[in-house]
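We begin with a single chain expressed as structure tokens, specifically the form predicted on its own.
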Amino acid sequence: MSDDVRTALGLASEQSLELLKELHILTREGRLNQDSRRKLKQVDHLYRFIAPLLAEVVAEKGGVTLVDHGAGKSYLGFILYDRFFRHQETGMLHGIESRAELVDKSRALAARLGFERMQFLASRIEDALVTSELPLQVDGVTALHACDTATDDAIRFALTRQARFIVLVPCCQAEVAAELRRTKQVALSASGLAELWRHPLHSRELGALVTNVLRCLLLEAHGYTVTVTELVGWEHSMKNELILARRHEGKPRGNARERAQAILEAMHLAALSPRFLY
């Protein structure tokens, strides 16, 4: 493929065309359909955020260990390995996915491509937290569109394994919205603030926002600095929020836990305290 064609498709010069075809992002004829273009744009933008963090760790330690949670078909993991890890002498990328059939396919693809420092584990989060198949300490944790509470699981894993950085693009999360609906009548009788989630559509949208605010406060309470931004334009994905967290050596934000607790109490979400306060 010529450089002009690569540029027209928006591909980096080092990207493996074979990989993109195996991931069905490119057709066998080397074309991109609209869905694939959106998918590639999301992953490419996320790579641009993650690559400097990986390079920073490599410069300091000589290698980097990354865990991709809720990996699914491992689009993100394969792109990261292709564009970064295969150009390094050391380093390991672990993909964690609960569906064994997807893990088997990812293992087979990694073997075909010669991605030797890419490993996959079929595991639930409860098992991943204690397994000896993963290092006790990791440098980074990513989770791209991990559904429902899987993003929270990735955060818990990252905190347990003392990750230096965490990169999250949350997907839908129904737990907070369900609790808002369950306690709605009590909340409405207590405060006009509950009008914010009286309607089901509002409870769903507000539930997603509150979930991510509580996730950020949890990370800050554990000593991370947090940045929240958009990943790509909304025309490419409605699940567009990017949470970047970096562990720092100073004291954690002193009031982060108290602010989270105040939100949970004010919105009658105390039942979810174990998820967001630990």
Ligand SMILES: C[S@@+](CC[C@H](N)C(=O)[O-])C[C@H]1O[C@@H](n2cnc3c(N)ncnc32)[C@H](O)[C@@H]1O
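I have the form predicted on its own already, so could you send the form predicted together with the named molecule?
Just the single chain follows, nothing else.
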């Protein structure tokens, strides 16, 4: 494929065409599969945020260990490996995915492509928290659209393994919205502000927002600086919030925990304290 065609397809020069065909992003004839265009765009965009974080760790330590949570077909993992890990002498990329058949496929694909420093664990993330199959200390954690509370489990994993950076694009989290609905009558009688989540649609939308705010405060309370931004334009995905967190040794934001606690109390969400205050 000529450089012109690569450019027209929006592909970087280091991207392996063989991988993109295996992921069905390119057809066998080398054309871009329209259904996969959106996914490729998201993952490529995410790569631009993750690559400098990987490079920083490599510059300091020589190699980087990353764990991708809720990996699914491992689009993100394969693109990261293809564009970054493949060009390094050391470093390891692990994918955690609960669906064993997807893990089998990813293992087979990694073997076919000779991506030797890619490993996949068939496990729920909450079980992976205590597994000895993953290193005790990791440099980076990613979770792209990990369902519901799987993003929260990925955060717990990252905090336990002292990840230097965490990159999250959360999926819909239903737990906070369910608790807002459960305590709605008490909340409505206590404050007019509960009008913000009186209608079920608003409980869902506000629930998702509050969840991500509490996640950010949790990360800040553990000494991370957090940036929240958009992954790609809203026309591409409704699940578009990107949370980037970087660990700063010994400098937790002083009042992050208290602020999270204040939100949980004000919104009658205290039952969810174990999820967001630890």
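Numbering follows the first chain given and starts at 1. Here the rigid core means the biggest group of C-alpha atoms that line up within 1.5 Å when the two forms are laid on top of each other. Quantities reported herein were computed from a predicted structural model and do not represent experimental measurements.
The Cα shift for residue 60 between these two forms, taken after rigid core superposition, is smaller than 2 angstroms. Core-superposed comparison between these two forms: CA of residue 225 displaced by less than 2 Å.
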